[in-house]
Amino acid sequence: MSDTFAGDAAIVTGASRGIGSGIATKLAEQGASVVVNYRSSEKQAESVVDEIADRGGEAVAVQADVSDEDDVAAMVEATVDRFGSLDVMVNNAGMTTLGPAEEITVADWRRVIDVDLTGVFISSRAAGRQMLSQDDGGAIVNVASMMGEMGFHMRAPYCAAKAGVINLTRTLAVEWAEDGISVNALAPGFIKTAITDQTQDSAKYTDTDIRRRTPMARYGTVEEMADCVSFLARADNYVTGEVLRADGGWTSDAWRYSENRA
């Protein structure tokens, strides 16, 4: 274990599976006393908790629901109670629904606002109050997303709520900076989990499909993600209101598909 985190307390929110579990393990393995939020996955978020006391960190699971301001409130105070402080807030919980546009119901929509755009904005401000309460800075991550910065099929409202989050971030960052707050964003692209799986079938993309189109010709890695979110909830940087692209170099790509690549 490294000591990057180090007295410090750490929330990732959706953090029972996916890139929220691999994030909360990171950070926790560099020192950090984690909660380990869930909305519904007890059980798994139970299981990150102990996968992480294994390795010789602290975590424990508080149930959620990002979209709800009293839970979050909930969340931020049982956090401080734990472990005395609120250092870094990872928004990392999501959902998307697929579908053409003129085919989506408004309550899809607003349930995908709801939990993608509005539960970052509740949450941030939630632990933006707390941090500034300590007077003594700390650091938000928005797990954004490629979509936010581009159409894609399929995704009207997913596409929508993470470019709301993108200039969110810039804007908290904006308002934040002189109290030592940094708001950075985290942008992946097409990462291997099974909530990937998940959409890439019901979306009809193929393995194939992806590889060609990306650049790099692989998916990322829970892992890598977790490394750029360590990076960017690091105290000891000059980075705040940045997007991070960790999407295998798709959005640099303005050919966007190959027959060459396998």
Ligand SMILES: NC(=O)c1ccc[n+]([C@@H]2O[C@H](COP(=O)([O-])OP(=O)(O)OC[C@H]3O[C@@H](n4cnc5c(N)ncnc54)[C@H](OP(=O)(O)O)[C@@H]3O)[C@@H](O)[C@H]2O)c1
Second form
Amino acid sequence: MSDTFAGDAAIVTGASRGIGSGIATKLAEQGASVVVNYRSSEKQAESVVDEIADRGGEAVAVQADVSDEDDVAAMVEATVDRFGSLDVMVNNAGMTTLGPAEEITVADWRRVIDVDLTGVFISSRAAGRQMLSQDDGGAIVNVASMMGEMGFHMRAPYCAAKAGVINLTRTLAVEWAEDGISVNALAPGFIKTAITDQTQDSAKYTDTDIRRRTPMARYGTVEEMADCVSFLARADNYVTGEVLRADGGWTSDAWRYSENRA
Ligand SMILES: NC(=O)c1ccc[n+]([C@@H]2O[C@H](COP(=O)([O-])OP(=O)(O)OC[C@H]3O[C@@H](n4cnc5c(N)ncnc54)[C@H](OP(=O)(O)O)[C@@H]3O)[C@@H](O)[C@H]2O)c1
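Since we've got the form predicted alone here, give me the form predicted together with this ligand too.
Below is the whole assembly, all chains and molecules, this chain first.
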């Protein structure tokens, strides 16, 4: 345990598994009282809460669909009722569909944009309103993706949504900087979670393909992503509007030499 976030209240959206559960656990270990948000996986969210409590932290599970304004407003209200403030908002919830652009339905497009982009706007706005009313600032961290900075086949709505998240992050950062609210984004590369397993099956690439394409030659871990978010969420780092790429060097490398060797 450390006291980096002692006395702070944090919401982590989509914290019932994967990267979000790692972020929730990390912030709790560092002293924050944490809302573990989920949409449908209540049991998994409750087990994240139990794990945090077992390690001496404080957390509560709150259901809300991040694409629903009323759900998100109620979640922020529940956070303030329970913990007295909202100091850190981590917009991590996300999903994707896979398919060639010419076959994607408008319904699928809208579903991904609704959750991955509009959901981040709704949650940031709700958090921003609360933080502005508190007068002592706060931090918002949006989990984007390296796919928000480059094209990636089979993922038109996801890439568009994550690119939107990156520039929304910059815009909110400049709007709220004088009020002491930092807004930053994390752009992960490939991290082993349910979403990568789901997309990997349909996209037909292997773990070896990913390792050969990644300069660091491995997947990133949930713990590494949680460490990055913890840094961006700190009040004392003079960083806002930034996109932290945690992708093992993927986006820095236009042509991977070892990948192209026989
Ligand atoms: N894994 C990677 O390689 C990778 C790479 C780059 C970026 N990312 C991003 O990192 C974030 C987390 O990804 P992950 O890999 O940890 O995914 P994951 O294991 O599939 O977890 C997704 C989480 O989001 C929640 N969620 C989905 N839709 C929601 C909604 N409408 N409202 C509230 N919660 C919702 C899920 O809860 P329910 O089950 O209850 O819906 C779950 O807790 C996403 O934004 C993803 O795009 C992941």
